[in-house]
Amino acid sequence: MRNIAMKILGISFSPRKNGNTVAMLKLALGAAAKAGAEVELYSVAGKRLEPCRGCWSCRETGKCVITDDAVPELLEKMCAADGIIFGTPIYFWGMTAQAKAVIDRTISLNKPPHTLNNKVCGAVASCGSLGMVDALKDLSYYMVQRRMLPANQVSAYLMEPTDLKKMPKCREALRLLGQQMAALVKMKFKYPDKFYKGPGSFGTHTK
């Protein structure tokens, strides 16, 4: 039996169960699996997601007080993973509402071992028109502030999952993302312990 030493989680923030985002994640995760990773694809489609309430209860407990269909389970999976690939379609010039809800709720992951520190993180995004750059920029900034190790981002202008068959360079980029995720996890990168806490201070409210 093969000994699996790393876990890579792909998260689809699309409301569609079998849309472009899932198709892209499957290609990346398939390559990661061939590189020796245990992979899982998690979709929020059809699940009830509540937004952050800003109550700050998690500041002391490290746990979100909200229980909905997905986030408590998903946060546990994110903490257990060595690498995470975020996937989102672009609706109205940004990531989906589902993606933003989950990202906001990860503020509860603020106490070791329940943090995202040192996890490798990549991203895939699909778009019909405008908004790709803004969404990827936001995800990039999120990775850095959560003390994650950023991997590649792959974006594509897709209308249907079958469009990927006509895009060999995109398929290859997705496979390379999966391979890179596995390679970076194997490096076992780690921030010094004193820098575990994030997000950091930005100078706007510090004295």
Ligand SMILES: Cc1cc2nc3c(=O)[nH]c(=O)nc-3n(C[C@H](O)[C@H](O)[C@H](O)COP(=O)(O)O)c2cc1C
Contents of the next structure:
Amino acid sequence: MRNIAMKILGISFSPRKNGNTVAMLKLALGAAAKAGAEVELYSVAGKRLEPCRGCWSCRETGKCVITDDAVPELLEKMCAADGIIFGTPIYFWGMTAQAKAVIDRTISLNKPPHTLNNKVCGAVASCGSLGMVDALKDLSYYMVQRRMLPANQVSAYLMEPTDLKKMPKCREALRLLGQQMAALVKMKFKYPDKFYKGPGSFGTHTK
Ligand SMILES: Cc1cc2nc3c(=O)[nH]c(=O)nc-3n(C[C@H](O)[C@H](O)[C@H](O)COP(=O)(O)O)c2cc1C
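Target state, the form predicted together with the named molecule; input state, the form predicted alone:
First the chain shown before, then all remaining chains and molecules of the complex.
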């Protein structure tokens, strides 16, 4: 029987090309590849990224009006993937500005097949001392709002990529994340159609 193709995309939102976040993502993606996934690592390092302008043109068109280096191609890759692992360093108790810019601009992914619905989503975060819970919590809310299926999250205290070599339990957790991503993608999770309509979360101020 032919294997079903599954694509897992790891995104590094670090401005460092070969930093800790990339090292973490490589381990997780390597395990996903061993589990049969087609994997890709995308780094925003060196790319020009603009934040969302709040113009709401995307409501009509399903496309973001900004044509910078990275985001249009990255949004395409996100839509084509079955699973996504977000990777961010912690900058002042949160995700990097690059991560936030891309995440905000996914508001444009609102017309099928350009949505993130049902995609499996894991996360990795690297930091020097404090703040990873805050960033991972924000990513968790995001996954719910975008109707994704949350997978594991792995965080680590890392100052240099070589630090990861000395952390066997963290390495194992990253491999497990990759395996889990592949296993969850194979399950073909799908929200019932009824729940695609309206916002993924509801505030009591909404009438
Ligand atoms: C501007 C800036 C802010 C940072 N803020 C924090 C922070 O709030 N908490 C923390 O633990 N580490 C902080 N760090 C350290 C990085 O999160 C840490 O070195 C991380 O592993 C870098 O990942 P990378 O190699 O993938 O870029 C900061 C680093 C920079 C450059």
